[in-house]
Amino acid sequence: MMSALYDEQYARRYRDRDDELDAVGSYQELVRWIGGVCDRFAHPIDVLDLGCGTGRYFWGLRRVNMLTGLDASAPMLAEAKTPTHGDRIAAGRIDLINGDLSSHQFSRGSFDLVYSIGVLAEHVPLNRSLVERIAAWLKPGGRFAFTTVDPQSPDVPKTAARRIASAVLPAVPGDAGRRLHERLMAGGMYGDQRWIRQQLEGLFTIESLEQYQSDVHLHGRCVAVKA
């Protein structure tokens, strides 16, 4: 299981890294971004962090009633009990849940905001099944905010087959083009803007969709409202 990779030693190193990120511009940009998503609501909100890890982004949230963090790694959640900038976390209550993002269920209409940073289309597939479950968990007018790794990221291996497929994709029509695109996205382990739009179609209205460069990857970044 992937959760077994994130043992106590890994979680401790990851948490130590949290305290060093204030000097990293792309991290600060993500903190501002998720705070700005919170500001799109006219009322205090209930929030779910999918794949919360050590609670790296908890302090960026604003006007939160209840914050729920879901992660498959118990050691990471243990570190999330004392997250970075804990004195700046604006949440009335925090619940940490050890569970698998791909199978865990919440009650319908539980959250105003579901967000996931550095997890979807990176460690866990972004696919239609997951998007349908997230839509069900959201209240009417709720938002889904997330990042992906774009397949054009410099760190993604550019095999000859991948380069050729990327070059011919715009000219491949219909189902053949869809299948080729799905292969390039590795079934949701990467996510370009076309893939994001396909997974959200009919369930969400996209408010913003853009690329941004972190210190590690080229990413997609999306905010969408439940349709």
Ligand SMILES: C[S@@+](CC[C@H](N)C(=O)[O-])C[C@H]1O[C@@H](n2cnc3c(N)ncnc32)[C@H](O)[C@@H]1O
Contents of the next structure:
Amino acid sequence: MMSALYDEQYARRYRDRDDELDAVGSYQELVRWIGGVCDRFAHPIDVLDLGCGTGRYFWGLRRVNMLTGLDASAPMLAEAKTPTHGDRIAAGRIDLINGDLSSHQFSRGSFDLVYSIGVLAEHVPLNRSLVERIAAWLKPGGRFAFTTVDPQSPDVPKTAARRIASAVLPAVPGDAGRRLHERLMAGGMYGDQRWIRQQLEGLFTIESLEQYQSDVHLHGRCVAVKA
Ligand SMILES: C[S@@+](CC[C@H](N)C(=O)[O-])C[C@H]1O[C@@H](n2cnc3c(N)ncnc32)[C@H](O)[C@@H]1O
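Same protein, different condition: the form predicted on its own was shown, now please give the form predicted together with the ligand.
In what comes next, the whole complex appears, and the chain from above leads the way.
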């Protein structure tokens, strides 16, 4: 269970690391990215951070009425009460909720922006049922911004089976190709651009989709508007 990994000791170390990240360019770039997503709205916004951890991106948000942070780990949430750059957080109110994003219920149309960094297609599968739930939580015109781990990331084990499957995939048509791709994505525990497009299809219009290199992984990074 994920909350067992993110115990008190881990959460304390994670929070200490937050204060060192100002020197890390890829972190600063993500902070600017999430701020830029907020700027796409013409009005103040209600925001949900899915798997917020210690709240290391809270200070990047702009013009926020209500910020909700959801996380399965109580120790991570305890650290999120005093997040990095707390004096620069532009939110009218912050609510921290201990819960599982796969089962927690929010009312329909609660948020203008749902974002999730370092969680989906990494710790929790990015799949259609999750995307449907997020679409329901968003207001009309709301946005979903998230990262995935790209299966091309150097830290993803390149087993012989994965190498062969990746090589033959472009030549495998129809349902067999879809099934093979799903296996390569480990059912949503990785997410390449094809996988992201499939999960969002019909529910969201993609505004931006690119690869992004953090200090840990090669990621997919997407901003999508509720269709
Ligand atoms: C790598 S950390 C990322 C935290 C934060 N988003 C960040 O970028 O610093 C992953 C977080 O996802 C949370 N998490 C994992 N599975 C979850 C689930 N099913 N529901 C809610 N949170 C979950 C963990 O507790 C942890 O805080």
